[in-house]
Amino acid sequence: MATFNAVIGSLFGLAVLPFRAMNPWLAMIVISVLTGLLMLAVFRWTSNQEGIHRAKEAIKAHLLELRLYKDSMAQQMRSQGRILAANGRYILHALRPMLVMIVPVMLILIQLNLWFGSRPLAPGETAILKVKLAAGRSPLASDISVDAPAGIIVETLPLRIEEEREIDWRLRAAAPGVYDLTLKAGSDSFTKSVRVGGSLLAPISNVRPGPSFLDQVFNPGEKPLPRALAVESVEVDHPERRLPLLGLRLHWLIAYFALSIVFGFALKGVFKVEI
């Protein structure tokens, strides 16, 4: 999974290269167009287009039969009937589609978080420093030590919590650049990464995940820890990423979703795709 996830990062660092030191708002508008041009594509060619078409003119036709027939409570009721029916037979023909491009999507939205879900630490900005601990490990009996290089301040002594099994650290962002905490545990050491300032838009990994595979799957940033290792997780919560729109602050999830429906839609019928 760990050479998986870095094959995709690759690949998404690489479509985003060239809009790093830009607004976040135009890599965001270029992914979300190209989401929709790739929902088009599997729409087209893993659904029933005649029969989403039929569908949608017997739902039309009948939806003329309400209004053409509003006397008669007989004709209103098969009519109302018939349009169930349409919609029931839209929603199959839709449902093959959806299904595929799931795993495409996931991925995508997997990959966007990395890159619009957090901002860098600026200078003086905290964060908390988080190890969660294996099930069944105590952290009043773990002894785990931070070594911060030079731009990173270790301000507090560990917050053992043992109901978590988590042990915490405040930490302050001194001055600009990616850094790696390292962290020991007896005779082990792991590092966690920590981005303060820098360019505009920026892989930030929240979570370096262990060696359970659906971390690995949601945390993609990060190497996993070693199997070996006591340690759930390694946590630094960066700051929530918001982009600013006339005066709001959007999360890039709403964003995107907006953006790609609305790019679909809009290019349907250059592509010539029934919906």
Partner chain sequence: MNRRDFIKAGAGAATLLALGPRADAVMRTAGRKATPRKVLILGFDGMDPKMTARWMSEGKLPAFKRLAAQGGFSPLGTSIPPQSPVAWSNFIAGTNPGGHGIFDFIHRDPKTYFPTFSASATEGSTKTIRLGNIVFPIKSGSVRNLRQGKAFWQVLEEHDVPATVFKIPANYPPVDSRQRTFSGMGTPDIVGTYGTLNYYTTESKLVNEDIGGATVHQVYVIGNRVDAKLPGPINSFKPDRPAAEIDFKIYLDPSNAVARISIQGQDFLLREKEWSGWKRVSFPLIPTQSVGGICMFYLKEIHPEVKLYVSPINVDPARPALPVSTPTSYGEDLEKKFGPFFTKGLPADTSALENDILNEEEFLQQDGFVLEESRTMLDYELGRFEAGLLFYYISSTDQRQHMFWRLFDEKHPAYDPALAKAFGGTIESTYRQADEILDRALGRIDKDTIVLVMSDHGFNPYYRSFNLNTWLRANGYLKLQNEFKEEDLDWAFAGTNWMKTRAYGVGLNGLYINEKGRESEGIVTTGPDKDNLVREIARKLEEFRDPKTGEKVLARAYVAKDVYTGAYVSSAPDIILGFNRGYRISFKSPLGRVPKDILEDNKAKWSGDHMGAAEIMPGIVLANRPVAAERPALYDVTATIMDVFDIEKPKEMIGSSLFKKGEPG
Second form
Amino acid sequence: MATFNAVIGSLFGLAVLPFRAMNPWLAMIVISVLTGLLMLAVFRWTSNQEGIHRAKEAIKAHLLELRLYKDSMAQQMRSQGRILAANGRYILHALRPMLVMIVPVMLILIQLNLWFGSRPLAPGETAILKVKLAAGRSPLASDISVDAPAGIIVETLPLRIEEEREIDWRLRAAAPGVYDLTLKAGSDSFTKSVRVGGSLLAPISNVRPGPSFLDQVFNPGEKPLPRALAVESVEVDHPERRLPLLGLRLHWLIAYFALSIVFGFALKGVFKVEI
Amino acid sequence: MNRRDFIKAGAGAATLLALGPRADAVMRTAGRKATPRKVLILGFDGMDPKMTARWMSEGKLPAFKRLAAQGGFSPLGTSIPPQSPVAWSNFIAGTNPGGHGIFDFIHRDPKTYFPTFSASATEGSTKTIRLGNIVFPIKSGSVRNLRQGKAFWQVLEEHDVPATVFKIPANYPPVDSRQRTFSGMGTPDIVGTYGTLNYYTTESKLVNEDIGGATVHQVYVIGNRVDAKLPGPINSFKPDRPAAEIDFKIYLDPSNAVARISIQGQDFLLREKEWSGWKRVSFPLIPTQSVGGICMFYLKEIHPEVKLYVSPINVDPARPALPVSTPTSYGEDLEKKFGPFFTKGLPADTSALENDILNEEEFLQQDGFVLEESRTMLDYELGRFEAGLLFYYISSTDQRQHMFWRLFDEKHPAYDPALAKAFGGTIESTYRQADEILDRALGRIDKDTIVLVMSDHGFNPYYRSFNLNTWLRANGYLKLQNEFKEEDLDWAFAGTNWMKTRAYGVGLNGLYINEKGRESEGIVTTGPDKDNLVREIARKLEEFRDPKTGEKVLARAYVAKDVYTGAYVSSAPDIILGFNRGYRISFKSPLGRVPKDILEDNKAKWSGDHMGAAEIMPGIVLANRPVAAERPALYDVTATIMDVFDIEKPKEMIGSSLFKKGEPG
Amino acid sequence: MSQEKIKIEKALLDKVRRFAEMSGYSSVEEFVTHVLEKEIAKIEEADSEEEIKKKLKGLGYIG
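The form predicted in complex with the partner chain is what I want next, because the block you gave corresponds to the form predicted alone; please supply it.
Full assembly next; the chain just shown is listed first.
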């Protein structure tokens, strides 16, 4: 999974690379166009284009019947029934591409969240560092400590929460930079990334996952922690990022869906895809 | 408004929602029309002329001294009585209280003898419909500013002179205007009170349900966790009108002095003795409706006891549940620039200090946030002050004199030598902070700007408490139903025999005759009977001496008819008490209680005050132009504004300009 | 408006009937409704007095 994440991550990084220093909307638009194209392609190759075309024509024809044979009750009923049936066929034809697309769309969304979900901490801002231990481990028995690089200040002693198997520290961002916090547990040590300041669009990883497969899928920004550490995850919650639009502050998910629908429909004619 | 209506007016949350500011497209800031002159007014609440003069001469207030040398410095005649809402209203309307109708912090309803807010009235929706378990308002509630007369910035607006008026007292809700205004003293918290803090403690001894301005919650640590509830506004969508609540958790480390507070999806870590900064909370009412506010947390102690202070929940300026600014966008814009800020009138938490919930240092930390925020926002307003008038208000000068007088005056009954060592200089350093604010402002204005510095009243010690209602009873003017019941009677005149009562006291300076036809159970007939009684009581009050000191308790007992003019004289108290230096009304008498003793030592931390006769309680005025007026008063400052902008003074305004004719330039 | 029945003791009901008639109410229902409304208003009022007291108390000048 780690290798897979690395590959997908690099692809995404490559797509965004030319726009990182610009307005984040630009990167969002580019990704929406690219993923829109990808989805169109998937739709075209996996759906029965001929079948979809026929279903849509049939619906049109029966709609016409409805208008033409207003006086015949029986004909009206028949047409209604046929429209329903054509609709059913249409949905069936679209089902396969949907199923095929579910996985890539999820992966795209996870990547988008990495890039657009959070913003770096501003100097002076605080965040909580949370270490979640593996099942069966007690934070009171743990000797995990944090080593912060210059630029990040650890402001509190560890707060050990037994019932959540969790140890918290409060961090304060002091100077801009991309940092790795080092956490030590006995002779082992591991790191967690923190990003402070900077205007470049960059992936921001809130959670460094443990060995669980699903956690890795959903948190692709950092390599998973080795199983031997007995740590389930380590987390620094960066502040939420919003995309400004005419005084509104949009969540990236809304921006992305709106844009991909617009581009999908705009481009379907160009690529002669029947949707 | 009768008692029932007033009671209904208790600002329930559904009312709050209905009151929320309108998205009014027409409301926009008045045109930024260029004016040949500009006027900057800094209002420092409660700055006293004697102390100002002393510290000026000692070189401790260099900016004040510079300004005085440039133009002038004079005591400023205050209102009768010298309470902030009354005094600032004199300035706002340019009249005496007879012209604006605010006579005290607290008025009374003559139908019920019940104390009421003088500054604003909230009327809940009286028309509701009940669907299932939810009560929906059909007609929205309203909140009204009870101050009468036109505010000076409304007059300026009529003449196209732009104005920004920041947190002037007695402007809640802000009166209709296209000028930029933000409401000040009188703005409630979202629970609808003058400020109710929440205090969570594992100590059992502190729990006193009756602490004014505070709700104390007894909490328990179970498995290093405390589960607690933050109470919000009354949920009037529910038939039994419960308070809306938010659950929150405090996670404690078993030995380290650090805790995490988790509330509505927000987690934050606090060390012992740390402030959280502003946190947003949202009280759910029904699935589609909620009321938002802002509050700050202070973790006073983690081990061995847990002690958590939560400030009164202020209206969130970004999503105001109550009208706090004109135009609505003004408050929202400030929030965008500065993040959440104090919106409750008088933000310093004097209740917390009075009730030992915050100590002196902690109180000053919080009031330090208030002052710092004021400074920053003043800088911003000065930066865009291009025309017209800018009024800016500072509350800390008043609040700290109230709370710290006892530590710089050895004669005060609550003087504490140990605390005095640490905090005896608080009042002086507050004056110096005021000086720094003035200094920064003076450095940023141009030569066409007229600068006025003013306060609404002075200050004096509050050594002894006067129980007006007890005095009235001792002199046969007020009768109880059970004359032998000597213990502290409940408030709002419970147990008063109105059939035999001729006079009663409500508010901090007010005395009313129980008048036939006005009071619901009035017995004194209007005309000579009442007039003679008023004169008789006033004379006796002025003669009354404190048996302990031999001093007069009152310097003056003003008869309303003699001292007020204007359209609203008839709703004034009949006599206004003007206390002698060192004296004040007790804490109990204003709400209609009749304690045992007429006079008591004041052992409270609330130790400085300003309820004296107007003659002995003037405020200050300074200007960077020569002050020609000999005995300027608050309403003269209003007239000065009109003069500077060449606006003919409206006929209701009674003052005259501080400056010589043709010489403000 | 929907109506529901409640049960009260016969002796009390007799008394209620007598007093309703004496006080000039047109029906027992009217009398009972009036008395109940008055009592409830009293309780509501008492609650709200506490509320107002609390609200005023946040003002530092009073105790």
